[in-house]
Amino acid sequence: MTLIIQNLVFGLFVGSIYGIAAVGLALVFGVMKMLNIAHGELLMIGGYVSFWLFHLAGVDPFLSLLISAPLLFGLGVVLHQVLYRHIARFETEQKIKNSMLVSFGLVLILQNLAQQMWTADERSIQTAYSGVGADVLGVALPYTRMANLGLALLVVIGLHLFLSRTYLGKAIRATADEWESAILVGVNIRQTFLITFGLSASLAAIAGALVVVGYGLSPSIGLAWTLKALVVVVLAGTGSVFGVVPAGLLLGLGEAVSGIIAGPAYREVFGLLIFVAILVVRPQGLFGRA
């Protein structure tokens, strides 16, 4: 019964990592229509940007969040200028089939610029604290995993209280709803676009540092982040941007049964399977509107 808790447990905390990355996804795409291929290299950046701090400067990873968070945001807004502000102008589907046709080429370019400069070798970081962590009942509790299960919720509350209590995140949210009534309201469309893929930069920055953590950093991870973050996004609902931590946990706490029942092998398939099982339940997603 302990294993079984104990692989219970590092599913949730697992599930907060897919949670926390499908964040940012989930805000651009709600808000402006586009699907973001990239925004795994984004995370990835964005761990190597903590792991540098901390081999270099002796950061530590959770607080190293204070300069990636906003040097990422920086970068979002570059991008967004650069690229995706062109992208705008078009109708809902040609945004998202451009979309991801640029933030494609953005992959290629931004996976090979980071193995030029750091090199394809894995690489992670271990902290005074890592391995470390409390016994419940038997169960190990790491320190590092609570502290992004703990961040993870802290990133969603924070998140909300700025969609739903300040000028810039209602027009955000507004922008999400009606693009067009937003307008006949005063809404900046172009400053809410350009806020909001610089936000979602930041929320692959925070992801990131907990990747970095604790599962390791390489140039090629973006892709497959991007796609699991891609699943839960999905699975929470296209228009969910708060369910897709939800949502991430579910996927955790699948892939953890999967490994209970049928062998680490087959954690993957078990996680997708019940992926397509809700979604044949629910095409709208577990928190989308139907």
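Take the two forms, superpose them, and find the largest set of C-alpha atoms that agree within 1.5 Å; that set is the rigid core. Predicted, not measured: the structure shown is a model, and the values here were computed from it. Positions refer to the first chain, counted from 1. First, how it differs from the form predicted in complex with its partner chain.
- Once both forms are fitted on their core, a CA shift of 2 Å or more is seen for Leu279 between these two forms.
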Contents of the next structure:
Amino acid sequence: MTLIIQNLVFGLFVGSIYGIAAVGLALVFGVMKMLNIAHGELLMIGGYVSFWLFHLAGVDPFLSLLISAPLLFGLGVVLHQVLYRHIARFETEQKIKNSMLVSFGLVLILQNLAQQMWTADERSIQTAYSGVGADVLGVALPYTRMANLGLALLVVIGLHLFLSRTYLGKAIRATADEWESAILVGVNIRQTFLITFGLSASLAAIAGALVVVGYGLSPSIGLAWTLKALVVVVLAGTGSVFGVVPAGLLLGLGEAVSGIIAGPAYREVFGLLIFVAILVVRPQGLFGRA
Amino acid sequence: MLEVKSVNASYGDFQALWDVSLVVNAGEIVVLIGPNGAGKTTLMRTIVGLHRPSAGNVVLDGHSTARLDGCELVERGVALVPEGRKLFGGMSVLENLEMGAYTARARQARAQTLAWVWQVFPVLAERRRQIASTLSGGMQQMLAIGRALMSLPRLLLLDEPSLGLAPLIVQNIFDVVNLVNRKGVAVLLVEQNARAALEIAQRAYVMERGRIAGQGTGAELLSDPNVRRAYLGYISTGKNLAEGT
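Hand over the structure of the form predicted in complex with its partner chain; the form predicted on its own is what we had up.
Every component of the complex follows; first up is the chain already shown.
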């Protein structure tokens, strides 16, 4: 029984990373109508920033977010200006296709670049408090994993406040809803796109730090995380930014349950089954509008 | 205040506007009528910068708007109520109106303008927390007009505001257009309800197949036999089909 609960709890913890990884993808998809396959690569680069800051300067991985998130915002802005800006001019359907092609090319470039610079070795961070945690009725609750969950909730609350309370946040939502009307009321949507993309890259940096603390980091992890994030976005419902974190937690839990029932080898299959099932049964997602 | 000078506009190979010229003076109500596909909506979109003319010029207060971004025209006092309303569907009534006052100029006066819009459309005030996409068609149109008013326009463009609405609501919307105009706002109105539109118009243009096919005062066009036959439901005997006599 304790083992089952332990599994579920860890599912929840990993689910919180899925949530943060997916929020950035959902934001770009919702606002810019682009699918950024290279989102996982941004996560990977963010992870390396945290890793090297820890390794070379001894910066705590959670504190390093204060550096890596703004840094990735900058990288996102550069990528937007060099690549994605040009796709934004196409019609919706063309936008999706072209953004997938272009960002897949970017995946290959960033992956190889990371391998050249940092080798293919798997990296992770062992802090002084890694492996330490609370124990509730025999269920281990490592501090780093609890911090994941806390950070995920903090991020989604912060994002919610930003999108619902500030003029800039509302402009982003308005652009997602009806971009022509956003122009009509005076929103500079090119600026909105730029900020959205930067924000998405920052969110990837946060997810990257959590990955390097709790799991492993190597140049090739990007696509796997993009895929997880994509499953979560579809599960939440495309266009539902706020549904993403609960959907991430749900996927983490679901994977844990399927791991218990069918064995750990089938954990990954579960996500893909959910992906197909949701598209067939409820294409608007769990929290999306029809 | 607005001059459209010999504008051509195209979608790819299809040219939608041919040498279109039109003037709206300060304080006027100008109506644009014409069949579907005549290019009325394209003209409206070209005026607000959502579509770029391939030739010709849109001039606002004596300055060409060619170099302006679409989002900069609102700041200069031009607001469009687009065809099909194009509300921010996931946002509340209040948020839609707040977005209307996005520009720095409008933001300063937001509280007063909002109070005025609530007064013009009391039903919107009752539903300020409701999500825009769940409103009825009439209320959505009111909200679209309210959103445009929030930007404190000097020139209000309305693209088919009465489309698909019940007669009582159409009357309400025409009353509001008149009310706004009396406050000194110039209006350019595209309407398929030609009779009601021509009755409140000082001047009007007729568009056909991408060209301006006629113009005159509202009264002139109301009595023009061609206009009566094509847009007002009269047959050649002069009897009104709509009145069934």
